[in-house]
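A single chain, nothing else alongside it, follows as structure tokens in the form predicted alone.
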Amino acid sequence: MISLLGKVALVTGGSRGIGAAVAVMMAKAGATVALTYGKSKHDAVRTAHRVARCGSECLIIRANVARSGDVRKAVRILLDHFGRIDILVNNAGIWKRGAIGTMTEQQWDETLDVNLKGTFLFCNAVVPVMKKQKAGKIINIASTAGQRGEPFYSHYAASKGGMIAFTKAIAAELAPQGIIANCVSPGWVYTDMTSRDLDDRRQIGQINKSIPRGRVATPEEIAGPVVFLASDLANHIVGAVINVNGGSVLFG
């Protein structure tokens, strides 16, 4: 039931992890995808290949986040590649411990641009395609640390806290030109970002106790809500934060 043919989708940071796993996705429900990397173009060429296997084509654009020259030049290579844009999903992201009292305000810019600056970037430069189209479909990967915080990652539970409540007021804004906004909180995930945590013998068995599934989310798992939120069954559901976590946080 779920179709994005002939839709046009962005994902940031979708080279590896989610990024990768909802590029994929998209593709097998019939977008054409563009993705930005960072810093490895072999993760995102990888990744293109895996689209192209879906029949898709796969665009693949160095850009940093969080430096708003590059987000222009990559929406710009995106339109003039494709002349339009129907789906932006803002999955970059860092996540770096760092205790309060000892935490530098480099650590702190560092996350609050790329997590949060960077969200609002992109949505700054695709907002005016998606009106003049009248129609558009926003999604942001936040964080259950968003929603409860997290102890020695309070700059991450910053970024995604305010990138939870900025999804909310774009949401309400966009909503009456026809784009629409929300966000997917994941819990966790096991991506490369997190592998040292959950390699971890001793830590990952903790983990899982704490999970009423009883284990880790997949990248895919947290990519079947984003292309459903990017579908048309998804239409009136406007500034929802859709909590993908096992069971570990239960937040209504």
Ligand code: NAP
Contents of the next structure:
Amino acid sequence: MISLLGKVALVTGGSRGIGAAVAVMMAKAGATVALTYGKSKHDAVRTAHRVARCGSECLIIRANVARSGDVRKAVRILLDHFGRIDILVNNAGIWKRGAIGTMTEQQWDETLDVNLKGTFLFCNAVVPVMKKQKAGKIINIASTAGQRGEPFYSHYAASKGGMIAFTKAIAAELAPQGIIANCVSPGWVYTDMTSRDLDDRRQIGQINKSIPRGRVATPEEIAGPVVFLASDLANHIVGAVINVNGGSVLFG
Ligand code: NAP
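So that was the form predicted alone. Now I'd like the form predicted in complex with the named molecule, please.
Full complex below, order starting with the chain above.
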């Protein structure tokens, strides 16, 4: 039923974790995929091979999402190669601990630049193309932290709350032109980002207890709702925040 056949998708931070799962699942649904990475070329190449095994061409592009020059170049490379972009998934992100009162300006800026400004930069570069096509899907990967806050991660929470508000704003702005924007908001997911906490036996016990489904998500369990939103089955969902957290944080 779900088909992305003929669609071109760009997944930022598609080298590892949730982004890699999205790239592979989109390819399984028939999309042609481009993924960006920052530093992890080895992971990007490995994910590209996984995508290729699903029968899809896969372009990998190095781009620091916080740098406008890198972002513009990445979109240009994608357009030179595929000629169009139907789906943009803003997934690249960082999650670094920082207590308010001692957090440096540099720590604050880094998180806001990658998570929030990176999302803005990619949307800003891609929307003119989608406007010409009169169609497009934008899916931004937020977090429960952006909905309820997260102690010791105020910069991260602010970046993700900002992403949610940004998504709602552009969703209303762009829907009349056929461009649909939504958020997927994960709770705990087992990836490189969280493995240090989730591999700690005491912490994982407490975390699992806080999740009605009793465990953290796999990257594929986040990728599924992303692929759904990217598909025509979700065309009338606009500006939504899809919670994918096993029931741990109930909004909406
Ligand atoms: P991950 O395994 O650490 O992967 C992060 C990805 O983002 C990598 O591909 C990384 O590429 C890329 N990235 C980071 N900084 C970048 C930069 N400056 N420029 C370009 N790419 C950059 O993280 P994940 O768990 O899959 O997280 C993916 C998204 O889900 C993030 O936005 C995160 O905030 C969100 N999320 C995750 C969880 C969770 O529990 N894991 C929960 C809620 C929300 P390089 O290594 O090449 O830089």
